[in-house]
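Given next, in structure tokens, is a single chain: the form predicted alone.
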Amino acid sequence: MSALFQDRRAVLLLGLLAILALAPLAAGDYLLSILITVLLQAYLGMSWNVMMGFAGQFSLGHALYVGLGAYAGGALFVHYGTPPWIGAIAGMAVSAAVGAVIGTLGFRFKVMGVYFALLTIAFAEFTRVLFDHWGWVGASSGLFLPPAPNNSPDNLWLLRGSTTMFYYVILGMTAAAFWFSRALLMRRIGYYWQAIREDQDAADALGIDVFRNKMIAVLISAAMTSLGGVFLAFFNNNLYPESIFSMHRSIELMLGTIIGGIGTLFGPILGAVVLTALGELLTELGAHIGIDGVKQIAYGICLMLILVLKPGGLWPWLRKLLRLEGDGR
């Protein structure tokens, strides 16, 4: 029964993997950028997924590595042409050792659940506000990204290059978290978080170095979020202190995998699917009737509605709903 289960599921994963590869064919350039922003949006939801799904960090910050990863390719391209690439190594391992440095402060002093949030967050402003006065990235004033030539050959290797190319690069990440997030989840260590978001204190008794195994889900989080970060930069061109550190940022990179469902591989990809669709709905609806903060209204609303009624998120019960119960994730 169990391996009918795990057949089913690589034929609905092929078959949609599929679907967004021959997407391009049929899509036009605003599609194709709606497409982005839901593969962009699940991606980084996955990378969160690491820290809070799997191993129960409470994370509040985390378009603080979104940020790090962001400037740290965006400038050291615009400052000394380094392909992306390579600023993404320099983004990742900026974003991880400060998450040691959350890490290190959050769990040496036993601080947990809602204040480790708020350090997050705290460490978040204070990166804002640096960053805002930090001429050589842009300041307040922002940081401006040279855009590719017109009619110019895609080039992959500086991520210059037209909306197909962005849309292929971020399905390749989005497909590879998928199955980084699967391979760990199948590891011992996937099932050491599970334990310690469970009951840390049991997890601590039975042997299990919780600060440890902790520190790598933090790590891990941050430099995943990080490279969809520089992906950020190099697709829209700009970056702004205020927008790019912004707690709305956080939030609603956060929203997608609660909506979806918390711990699950398949919840950010559905949550990231419904909240982009009802985000480009409202803001059309909003700019007709003329009403401001209508998209944020239905976001508070259909958060409520789901922590209410499916507080486990829509994957589970979707996943039931296709009798695929058979797969835990």
Given for the second form:
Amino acid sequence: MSALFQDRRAVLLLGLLAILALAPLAAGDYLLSILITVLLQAYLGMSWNVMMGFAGQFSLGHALYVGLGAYAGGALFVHYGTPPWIGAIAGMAVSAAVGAVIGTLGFRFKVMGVYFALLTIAFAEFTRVLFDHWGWVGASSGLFLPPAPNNSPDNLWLLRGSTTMFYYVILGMTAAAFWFSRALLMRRIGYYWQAIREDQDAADALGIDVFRNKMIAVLISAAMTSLGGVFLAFFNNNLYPESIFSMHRSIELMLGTIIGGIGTLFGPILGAVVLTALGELLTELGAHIGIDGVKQIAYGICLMLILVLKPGGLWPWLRKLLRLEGDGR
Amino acid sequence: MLDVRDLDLFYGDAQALDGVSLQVAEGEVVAIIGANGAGKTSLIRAIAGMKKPARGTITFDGHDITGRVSSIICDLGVAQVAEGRQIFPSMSVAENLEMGAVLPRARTKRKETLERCYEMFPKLKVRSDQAAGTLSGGEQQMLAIGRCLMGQPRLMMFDEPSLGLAPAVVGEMFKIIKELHAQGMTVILVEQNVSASLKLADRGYVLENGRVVLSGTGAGLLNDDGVRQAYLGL
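Now the other one: the form predicted together with the partner chain, given that the block above is the form predicted alone.
What follows is the entire complex, opening with the chain shown before.
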């Protein structure tokens, strides 16, 4: 365990971080905004991974927490000028509370697997409908964050500023999420989650508090995800219930982690890189060929190929290839 | 030590236990025999706190543990080696054993208990860093027993420990239970292997359709005509 990040993994990680930290020196705004997309996807994937990958609880409605965070941060800023980091606390609290309701319903009444996933979708959907009709947050016509005046300096506290600033913020968030995930796995709770994931009955029989530990996973995952939502709101400056709470977002959010390797630490990052690179590449290709829908079809085929050839995700396979020793994480 | 009285337990509408009463004294090995679906596993799950009974009481060492959560019951010293072993396949052998000692009472002594486990099962020590899923069936069963011991139990319940094991390993299994008994462990043994378990047991209960239909000493049941006909094919 203690050897988890000794040697080559640590080198790889620090190298990656150094390259990413220096990227704005070389990259233009376009490339930076792509990198932001990658990092946000990685961040959200890690957040989902805590619940699904670590604790084995399938959520198909994580857009719910993205939306709650985004709206909490955005609406408080628009109405009261509340700084996003304060708004984020509200967003994380609300998300954790809603997660607690879903978790209680699911875990107390033994709603498991697919049925639990359906429960998470239901909550995301009716929250979307609620926001669609809630005037204070702009209802279905959307909520718009006032942009910073031109040429004003970056304001990290209010999250108003350049693409470069947003890039560093999401880089910091992703690095923190990685470190946090790793810390969780190395602690006792990481083992409890693994036990619950592999055999819930056995974990219960050994005296592990299954309900409590699953609940902690939900609360952490919901709060982390909603912080990503706050970032999204301030980066995009516009929020529509239809897009932020959409099923599409929930699926997109977990896709990177599935491709990269559920339950692994590097999986969400690798998955986000691969998916975004694939998307960009196929967009180029589609533009050359000039037939509508080619991109989507090719994208789908690529995802299927990856899942058929490497069902555990790309990272476990790559890890073996690079001879990075580890305990399977 | 353990006193079960008038236990009723349901799965939906299906009644799994119907007024089951049994007693286990400290240091005893008690066998529970019966056909598939007679309620043996349900009884163990009820005692372990994994399934709430509809009626009746379970008392352990003077504590009423009826319907309490499993962590409390475990902490009092009641542990089970579940059917099908239920090890954590992707954890190492050592990690699996550690998971047996999650409760505060056991955690403080886990180093010594681990040594004792390795003494009892030297094979586990050799394979301590190996993923548990790669062990043979017999080794997995040893691991499940070791993990159970890590919780410092005073009453161990075995649910079909010989299920799916090679005949040679089954013998080893019963030897281990005998050894635990000799060390003073109280044991409830649910087994398909009726003759071996009754030979080992001080006393036994026969379950049929969720009811106790017969009870007595191990030797007495072994010589009972009904038991011989129904379970030993004699």
